[in-house]
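Only one chain is given next, in structure tokens, and it is the form predicted on its own.
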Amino acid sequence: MDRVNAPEPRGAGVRLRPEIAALPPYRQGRPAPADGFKLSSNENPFDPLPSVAEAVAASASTINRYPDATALALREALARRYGVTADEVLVGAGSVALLAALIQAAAAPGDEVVYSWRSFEAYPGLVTVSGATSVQVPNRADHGHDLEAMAAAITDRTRVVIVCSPNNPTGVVVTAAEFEAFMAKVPADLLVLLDEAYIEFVRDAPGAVDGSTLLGRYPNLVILRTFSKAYGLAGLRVGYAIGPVPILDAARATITPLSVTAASTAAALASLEPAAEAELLERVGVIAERRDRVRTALIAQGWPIPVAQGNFIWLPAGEATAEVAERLFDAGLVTRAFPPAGIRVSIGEEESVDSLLRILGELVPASQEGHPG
């Protein structure tokens, strides 16, 4: 058919929000080759625990029924753990769903949401969908949050501030002292979201902020965590938020109902059983040790790797980002490239380490901007 006379795609004439039509949809990284490694999604490389898999399988007998819309059993278990009430816990389909609900509950067209950049890639889209405007505050030279600059960026239009620690994708933590100084400058009616999706991987960072120690201190603070990373439940999508009841009730009004399945709840509860959790956290320790070993080796090669406290490392490859990512892909290593800033490399199977270090050793940056030599 002649392209000139070809009919327009269906829906082409429908009036859509222009900012949404221009928003690129989320796309996963390329699949890894059969003999390669997927190091692009910050997934836990270990297989599910048998006890967790059994709990998921048992939940299949009720898939003809809707799940408990409030995930009450899981909320009660988390409430006991953190010393709060079940109403102070909100469970969602991953922490990103909770971020979306909380942003929509507080921010509308004309409002602003402040966050560090570069940080979690979903933040800009979530803010755009709410109708609000992003205010991105550049990271410091060490790739961490500049909380003083973030506090200075708050205006009368600001409705939400997001702090990510450890920061995804750079891996740098916010310290408790930095966070408390920041909260002292933030208006008490401004919602602060502390995104701690990778908190379990923090090692050798005694000054790092821990949202669980701040519960009840601030009427405007909500902490967010997930079972996707440390607990290896990425495929089941279950995360949680802890904070004041009025804020969480507002989010409950915006969140998609029944989005947390019975299988997700069963897997999360099984993961919190003492024996299972001990084994899962032992695996977290293995990943953290592997991360530190990879970072040390890359620094020795000449890569300017920032302090890493998630289950990933950050390669500040600058203008060479796409080139380095392609070289890694050709070697069977799928990574997450953010041109022209850098590459996030998830810590995966032990078998991936030698290939990763070998390829990056051939691409050592000639300067601190990350240009290959």
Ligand SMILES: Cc1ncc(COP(=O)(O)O)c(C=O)c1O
Contents of the next structure:
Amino acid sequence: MDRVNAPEPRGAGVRLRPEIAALPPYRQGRPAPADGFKLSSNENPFDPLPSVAEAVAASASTINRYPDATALALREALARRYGVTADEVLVGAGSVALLAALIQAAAAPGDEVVYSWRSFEAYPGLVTVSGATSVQVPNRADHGHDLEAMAAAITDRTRVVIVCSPNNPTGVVVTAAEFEAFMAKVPADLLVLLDEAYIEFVRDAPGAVDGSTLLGRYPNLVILRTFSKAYGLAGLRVGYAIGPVPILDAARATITPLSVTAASTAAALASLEPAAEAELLERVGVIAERRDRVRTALIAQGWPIPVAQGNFIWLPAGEATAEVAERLFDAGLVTRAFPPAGIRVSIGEEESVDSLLRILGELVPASQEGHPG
Ligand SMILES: Cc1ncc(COP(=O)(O)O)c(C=O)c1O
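Switch over from the form predicted on its own to the form predicted together with the named molecule, please.
Let's see the whole complex now, leading with the same chain.
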């Protein structure tokens, strides 16, 4: 088609914020082919627990009503668990909604938000939407956060620092010692967000930071967790933040009201019931064991896989990233490629493991040529 003379699409002349018009929309991974596996979104491969599905079904009888805007019952349950007050808990439609609300509460045009890169792919867009500027501090050679460089990147303009542990997509954890040394350098009026979306999958990582042990210690620290990963509720969108009340109150003002549904809170509460939670955490253990097995096998093949403490592993495939991802796709394995850096592979069904290891075993020599780690 002759695109040069194609008419402008309707609406093209409407004045939008230029930085938003230039922002690519959130890109979801390709769906898995029939008989394939979706290993591209760090989802939980297990089916929902019957008790959780029943709680969601029961919530259907009130869908003509708005949900409780503050999700009080869930906040109270979380508050009891973490030894804080319900006002120190904020529930959102996924932790991504909380990240957005907290960034918007603190950062505006002219301000800066510091985070490690590569990290969660939503951070750059959320910062742009707030009007602030991203300051991306490169990961260390071992794919972990360089917290010293992050502290050094803080200026008078910095309003938020995001720390992600375990880091998506590399899997590396921040240690408690590193985090506390970092917090000692950060001004007390600068908001620090500790994103712990994958904390429940941390095993065998002595000294890994656990934000829940730091609550009440810093006036500027908010931790973020989610029911999407370990608790398998990605489709219902429910996450939570815990931190000082004035910070959460500001986020209560920026967050989209009434976005957490009654079905989401019912599912989250059902997941926190002792028997349900024990089963869910047992599944987390199964996934963590599978992850460690996959990582060990890939390292034996020659892949330089960094520490992996989330429900995914990072393949630093370099220039071969697109080609390796395509080969995996051809074998029915949908992964998340970040060319030219690498590929994030979620740990999914046990049935996906054999083909994953087989394909990657065939690709080690080619993909590692010129990319020694
Ligand atoms: C590091 C990190 N933080 C936050 C999220 C958001 O999760 P949700 O909005 O489903 O709670 C994700 C999702 O992939 C993530 O990887």
